[in-house]
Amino acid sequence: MIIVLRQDITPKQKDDIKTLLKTNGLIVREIKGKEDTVLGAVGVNRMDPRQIELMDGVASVVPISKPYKLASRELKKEDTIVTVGGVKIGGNRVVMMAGPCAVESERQIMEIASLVREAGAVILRGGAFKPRTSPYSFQGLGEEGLKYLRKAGDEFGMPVTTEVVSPRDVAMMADYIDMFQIGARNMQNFELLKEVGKTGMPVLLKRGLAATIEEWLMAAEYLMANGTDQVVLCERGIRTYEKATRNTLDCSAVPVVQKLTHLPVIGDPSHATGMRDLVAPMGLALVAAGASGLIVEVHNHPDKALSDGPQSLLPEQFEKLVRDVQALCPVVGKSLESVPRIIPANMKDESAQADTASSGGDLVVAFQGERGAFSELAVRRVFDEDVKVMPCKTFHDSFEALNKGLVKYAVLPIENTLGGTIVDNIDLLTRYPNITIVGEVQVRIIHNLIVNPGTRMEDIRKVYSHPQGLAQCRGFLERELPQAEAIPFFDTAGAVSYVKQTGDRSIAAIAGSPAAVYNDMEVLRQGIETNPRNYTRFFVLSREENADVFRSSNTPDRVAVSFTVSDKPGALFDALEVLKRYGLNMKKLESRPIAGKPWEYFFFAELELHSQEDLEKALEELRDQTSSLAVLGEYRSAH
C-alpha cells in the first residue's frame, strides 16, 4: 500500500507510522516526491488500511494493484536515477557502457578500457565469471579477472560492472565492482537475487531468455525487497522461433516498461543480435525507443576473443556508435552522459612547466599553445605523465626550441579532420633538415563551453575561441547562445586563461576540458561541436640524434618525404609511378609554394612503409625522377 503523508506531519508522527508498519511485518520505503511524501509498505499485509488512515499525519492510503510493489510507478511517480560511481543512469541521460565480453588478461582489459573511455564510454563492463552454454567453453578468470577489471576502471576513471553467477561470490565481488550484473539465465535465480539485493549496491538486471515483462519486474522486486533500490533493467532480446539473429530484440519493451516502473531501462544490442554489423542500428533503435543507455561488447581483436567475438564491435565502430547516439539524443529529448576527460595530474602542476634555464637532463617536450591546450593533451598521450613541457607561443618557436636543444621532443599538429592540413608545420619541416618525424598521435577534439564559476547560460554575451573552434561549434552557438557575440582568439586554451583573468561572468570560452581543469574553471556544456568526428593528428618531432631512441619502441610503418619535380609534362606522374612500382601506398599528397621562389612548388607525401629494402630502392630511383628529395621522417602511424 501507499501511505500519503500530510505536509504538516511531525517527525514523531512519521516514526510512529513506520513502527506500526514494520511491527506488522511490512517493508517500508520513504519516497519524497515533488509535491507529496509517501511511505511504500509491501509484504504480506493483514492490516486493515483504515487503521493506518486514522493515524495522525496520514492524508490517505492507496492500495498498489501491481504484484511488483516497490518497482511499480504506482508507488513512485518520478523516475529513479541510479548512481554508479560518479555516473547517473536514468532521467534525461543516455549512458554508454562498454568493454569485452570476458576479461582475458590484464593487458587486454587495460587496452580496451583506454579505447572505450576515449570513445565516450562512462562505465566499463567485462566478465570475470562466464555462464556458458557449453561446459567446455571459457568460463572466465574469476577473482583474478575482477582484479584486472578494477585496475582498469581505476586507471581510466570508470566505474565497473560484471556478472555475478553464484550467491557465494557476492560478498567477495562487492569489494571489486561498482554494479552487479544479473544475467538473463539468472534472472529468476531467486537466492542469487536475495543475496545481491542485501548488498544495497546498484544492480543491472537483464531480462530472461523468455521472460514476460511482469516476470522481469518481479525479479526486480526481489532485489528491491531485499535491500537495494538502485536497479537498472536491461532489455537484451528474447528467444523466439526466428533464427536469423541470436535473439529477437523487443524494442517495444522499453516504452512499455517505462510506463509500468520508475526504474531506468537500458538495452544490450550485442546479445540481442549476436552479429557485429547489427549492433549499431539496433542500439540506435533502443535509444530512439527511449532507452536510458546501452551496454555494448567491444574487443580490439574480436577474431581472437575467447567469448562472443562475432558480436563484439571494433573500437572504431564503437566510437562511431557513440557519436551517432550523441546526434540522436536531442531528437528524443536526452543528452549523452559523460564524465570529464582523464586529465593527467601534472597537467595541473605549475612545476611541470619546463624552465629552459634549468631543465638540465630532464625530458622536456615542446608544444604550441598555453597550458591545458589540446596539444598538451597530445603530449601526455605519447610520453609519461611526469614529462615536463614547454609551451611555445608559435609553431616556429617550438621548432626553434627543438633545434637549439632546449627540448628533446616537440608534439605539433599536422592535420585536422575538419580544418585540413596545418600547412605551417609542413613548411617548417622542410626548413629544419636536422629535425625529423619520429611518431604520430591522434586526439579527438571535444569542445566545451567554459566559464567562470557561477556563470549561467543567460549571462553570456561574448564567447572567445580560436576561429576553428568557433566555426566547429557554430550550431551550438546559434541554437543555445543567440545573444552572444563570437570573438576570435589566438588559441583555445588562451581564451580560457583570458576569461579567467577577467573574472567576467558575461563572457565564456570554447576549449577542451584540460584547459578548464588547469585554470580551475567550470565546464558549463560538454561536447558542443557540431560535427563530433573531429580529430587532430600530431607529429612527434626530434633532432636526428634522438630519433632512434623513440623509434626503437615504435616500429615505423610510415615515411614522409618532400620533393620537387622539373617543369615538364608528366614529371609528377613519373615520380608517383616509382612509388606504385615498389608498393608504397600514398596516404597523403600536398603541394606547397617554395619560399622565395614565386610560382614554384614542392610536394609533401606520406607513404605506407612495409619493407625498408623496397623503400631504399624506391628512394634511389625517385632521386633520378625528381629535382630534389628529402626524407622528413619514419614513424609509427596512429591508425
The other form holds:
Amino acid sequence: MIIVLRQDITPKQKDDIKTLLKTNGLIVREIKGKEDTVLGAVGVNRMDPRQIELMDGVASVVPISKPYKLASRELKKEDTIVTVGGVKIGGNRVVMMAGPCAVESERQIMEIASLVREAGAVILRGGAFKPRTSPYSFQGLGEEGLKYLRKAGDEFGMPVTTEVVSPRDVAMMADYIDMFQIGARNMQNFELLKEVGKTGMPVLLKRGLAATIEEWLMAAEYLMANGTDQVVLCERGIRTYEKATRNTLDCSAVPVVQKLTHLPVIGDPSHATGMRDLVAPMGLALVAAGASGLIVEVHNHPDKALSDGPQSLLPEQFEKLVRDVQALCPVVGKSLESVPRIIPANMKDESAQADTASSGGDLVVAFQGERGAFSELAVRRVFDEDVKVMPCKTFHDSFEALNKGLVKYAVLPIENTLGGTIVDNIDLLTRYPNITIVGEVQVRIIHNLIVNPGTRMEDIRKVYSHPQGLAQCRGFLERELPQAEAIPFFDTAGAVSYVKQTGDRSIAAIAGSPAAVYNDMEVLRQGIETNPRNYTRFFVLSREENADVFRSSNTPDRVAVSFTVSDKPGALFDALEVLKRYGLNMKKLESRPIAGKPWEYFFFAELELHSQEDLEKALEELRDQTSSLAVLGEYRSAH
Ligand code: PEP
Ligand code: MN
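Can I get the form predicted together with phosphoenolpyruvate as well, since the one above is the form predicted alone?
Expanding to the full complex; the earlier chain stays at the top.
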C-alpha cells in the first residue's frame, strides 16, 4: 500500500508510522516526490489500512493494484535515475554501454575499451561468467576476467557491468564491478535475485527468454524487496516461432514498461537480433521507442571472438551507431550521455547565489526566461536534472550574471531551425571578451496547449504565447480553436504562469511541457506545432577561467570566430580562402552590423575543428587577412 504523508508531518510521527509497519512485517520505503512524500509498505499485509489512515501525519492510504509494488509507477510517479559509477541512467538521457560479449584476455578488453570509449560508450560491458548453451563452449575467465574488466574501466574512465550467474559469486564480484547484470536465462533465478538485491548495488535486469512483462517486473520486485532501488530493465528479445533472427525484439515492451514502472529501461539489440547488420537499425528503433540507452556487443576481431562474434559490431560500426543515436536524441527529447555530465566537485560553485534556484547541487547555471522555459530544459540536458538554475529576464542579464561570477555557466539560444539566428546573443558574445563558448546542446521544440485543470477546448477564447509559439502553431489554432484569439506574450513559460495566476478556464497558453509541470497545469493537447522539425541550438557559455574544466570532458570539434575585413573587393573571399586551405569547413556564416559604426559589419563563423595545430596556423594567417579577429570559443557540436 501507499501511505501518503501530510506535508506538516513531524519526524516523530513519521518514525511511529514506520515502526508500526515494520513490526507488522512490512518492508517500508520512503519516496520523496515533487509534491508529496509517500511511504511504500509491501509484504504480506495483515493490517487494516484504516488503522494507518487514522495515525497522525497520514493524509491517505492507497492500495497498489499491481502485483509488483516497489517497482510500480503507482508507488512512484517520477522516473528513477540509476547511478552507476559516475554515470546516470534514466530521465532525459540516452546512455551507450558497449564492450565484448566476453572478456577474453587483458589485451582484448583493454583494446576494445579504448575503442568503445573513443566512439562514445560511457559504460563498459564484458562477461566473465558466461551462461552458455553448451557446456563445451567458452565459459568465461571468471575472477581473472573481472580484474581485467575493472582495469580497463579504470583506465578509460568507464564504470563496468558484467553478468553474475551464481549467488556464491555475488560478494566477490561486488568488489570489482559497478553494476550487476542478471542474464536472460537467470531472470527468474530467485535465489540469485535475492543475493544481488541485498547488495543494494545497481542491477541491469535482462528480460527472460520467455518472460512476460509482468514476470519481468516481478523479478525487479525481487531485487527491490531485498534492498536495491537501482534497477535498470533491459529488453533483449524474446523467443517466438520466428527463426530469421536469434530472438524477436519486443520494441513495444519499452513504452509499455515505462507506463508500468518508474525504473529506466534500455535495449540490447545485439542479443535481440543475433546478427551484426541488424544491430544498428534495431538499436535506433529502441531509442525511438523511448529506451534510456543501449547495451551493444562490440569486438575488434569479431571473427575470432570466443562468443557472439556474429552479432558483435566492429568499433567503427558502433561509432556510427552512436552518432545516429545522437542525431535521434533531440527527436525523442533526450540527450546522449557523455561522461561526465555529472560535474566534478571542482566545478561546484559554493559561493553562487541563486535566490530562485531549484534544489540540487551547488553549481548554478543561468538561462533566459521563466521557470519551465525551453532554455531551462536545455540547461538540464547539459548539466544534471537537479542543477541549480538562475532564470534571467534578458540575455544581457545572463551575460552579466556570468561576468560577475554569480553563475559558472549560462545556456543561451543561438539559432532556431524555423526562426533563424538569435542575433542578440552573437552580438553579446563579441562584447564580453572574457566569456567564451564551451559547449552546445540541441532541443526539439514541442509545443503544447496548456490550461488550468478542467478547461475544455470549446471554452477557450484566448491563447497566449510568444509570437513565435503562436506562429508555429497557427495550423492547430485555425483548425481546432477557430473561436480563440491569439495574444502575443513575452515568453512561452511566462504565458503559462500568467494563465495559472488568472485561474481562468477560458484562456490557454502555448509552451513546452516543462512549463506545465513546473506550474502544475494541465496539457490539453500535445505536439501542436505545424512543423515538427523545429529545433533550437543553445551555446553553453562560461568565463575563460572555467572553460577548460568543461572542455576537458567534451573535446571540442567546433570553433566560433568573429572578424571584420577591410572595405575592398575580395576581402571576405581572401579570409575564407585561408579556411579552405586549412580544411576548416564552415558550418555557419552570419554578418552583423557593428554597434556605433553605421553600415559596417562583422562576420560570425562556426568552423569544424579537426586539429588544434592547423587551427593555430590558420588563425595566424587569418589575422593577416582580417582587420580584427576574435575566437569566441571552442566546443563539442551537438549535431
Ligand atoms: C550477454 O549480455 O552477454 C548475455 C548473455 O545476454 P542475455 O542474458 O540477454 O542472453
Ligand atoms: Mn553475448
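Numbering follows the first chain given and starts at 1. Here the rigid core means the biggest group of C-alpha atoms that line up within 1.5 Å when the two forms are laid on top of each other. None of these values were measured; they are calculated from a predicted model.
Superposition on the rigid core between the two forms places the CA atom of residue 280 less than 2 Å from its counterpart. Core-superposed comparison between the two forms: the CA of residue 163 stays below a 2 Å shift.
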